[in-house]
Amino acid sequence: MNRVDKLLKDIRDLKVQGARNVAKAGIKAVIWTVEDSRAKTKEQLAAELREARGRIMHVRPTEPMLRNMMRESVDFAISEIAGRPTASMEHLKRIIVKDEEAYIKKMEASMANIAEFGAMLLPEKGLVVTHCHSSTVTGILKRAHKDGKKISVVCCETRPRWQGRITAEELAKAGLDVTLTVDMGVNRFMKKADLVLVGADAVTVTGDLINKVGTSALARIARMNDVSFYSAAELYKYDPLTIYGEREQIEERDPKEVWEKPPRGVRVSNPAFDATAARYINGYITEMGVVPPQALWTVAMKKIREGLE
């Protein structure tokens, strides 16, 4: 098994968690593939390229930053391919690798401001929902502790592979006031909470937000306690084929990860994911700051249109 190979089986088997780590990861696959190729002519690497684009977009279904991300940085490195008729394959390759690492300092610039938008909309002192474990989220809570707030957190367990636990570990390491509970142990801690912070696995044209399992029923018990509820998000997570009234797709994980051996007769359902509708969600914290769910879609477009051009 080639070290591309390898990648993609790390992001199928979650090895690789998060949305924008998953897309670093593609494009780290992408660096690999034209590092390793072995093609002899131009057009022979701009057809390795498209293959490893298809075979990196569809590794995880429910992953728009992914195929966003794919589609930009491949088909600008195969523009480079063309554009440069009389460049050798040495240094074509070099310039794709340069290109594709660009693009990767251009997520860390993102979640920069990401987290300096975030905290600024957190409280001087208060208590913080969580689920799951989204490194934009705790790039966040951890500029906002480091900017001398006093943040509490709460990270809810995340069933059944427990990424509670990694943002909880996290964030204690960086010296922040955590406790874990149980998934649905958070409406004891919803009636004390100041905010509720989630990631994003995509977001739709309409403002939904497709996240963890079981933000759907966090943002509900936030609305009930009239407690702000927030999502981190870059804007290459919003998935444009939702424009064409495609839905976004829920992946269903193996059920040996809820029950390895259930008895005869009993159904295991295991969705990686839940729809959380824009009316549950106060906004959307963003690279370009915060960003009512309604208007999403028109400046995660611009953005996207932008990389295009």
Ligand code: RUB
The other form holds:
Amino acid sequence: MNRVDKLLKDIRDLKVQGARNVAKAGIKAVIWTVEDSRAKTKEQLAAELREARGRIMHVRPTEPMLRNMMRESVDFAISEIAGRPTASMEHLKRIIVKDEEAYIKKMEASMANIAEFGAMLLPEKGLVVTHCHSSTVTGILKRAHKDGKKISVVCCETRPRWQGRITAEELAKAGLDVTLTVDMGVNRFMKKADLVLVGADAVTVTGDLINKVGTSALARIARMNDVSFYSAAELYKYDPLTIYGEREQIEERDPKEVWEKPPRGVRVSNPAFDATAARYINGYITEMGVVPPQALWTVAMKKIREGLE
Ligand code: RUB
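With the form predicted alone in hand, show me what the form predicted together with ribulose-1,5-diphosphate (RUB) looks like.
Complete assembly follows, chain above in first position.
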């Protein structure tokens, strides 16, 4: 198995998890495709890039950030190939690798903005409930802690793959006050919570949020208790295809993740994500600032070349 295939397998097996990390790994897969290419001609290199993009884009189905970045960055690489007819193969490869690395740098810059806006939104002292593991959410919480805010965090354990443990460990290491709860145990903390803060895998044109399964229940419990509900989402999480009526596909994972050997007659359901209606969401914390769900697509379209232009 070559290193690109190995990386794609790691994404499928959740060794790489979370939309941003998956998108970054996608960019890395493009870089490795170029570095390992034995293409003799520029046409062959472009064809290899197109083929790799197809495989990378669909490695997990509910990841528009990965798809948006693959479309944009590989289109750009192909335009570099077409626009530099006299460049040597080696030179072209170096240029493409540099371009791809620039996408990762831009992601880091967006993350820094989100962390700043998100940290400002948090109270000086308070309780935040979160779910799953979102690098965007932990980025905000760590930034708020660094800014001197006294934030306690309740992490839902997030069955069946326990991503809540990753969040809890990361935040505890950073010095935050952390409690891990079984998923449905979150109800008892909600009355005291100041805010629910989750990540995003996809945001639709109507402002609905697709995130780790259990997020929609959390949003409803928050609303019942008058607790604000925010999602931290880089604008690449917006799926431009939803404007044409396409529904975000929800990844259904192997039932064995839930129950290795269920008894006969028991069907096991294991959706990775669920949809939270925009009406439960106070706002999305993006790199451009905090935007209401109904405005997200307009702001996102300024960033994403694909779609309405
Ligand atoms: C992860 C998950 C995260 C989002 C956002 O699901 O639902 O909340 O991907 O993460 P999984 P980030 O573990 O199945 O990938 O903010 O890091 O993009």
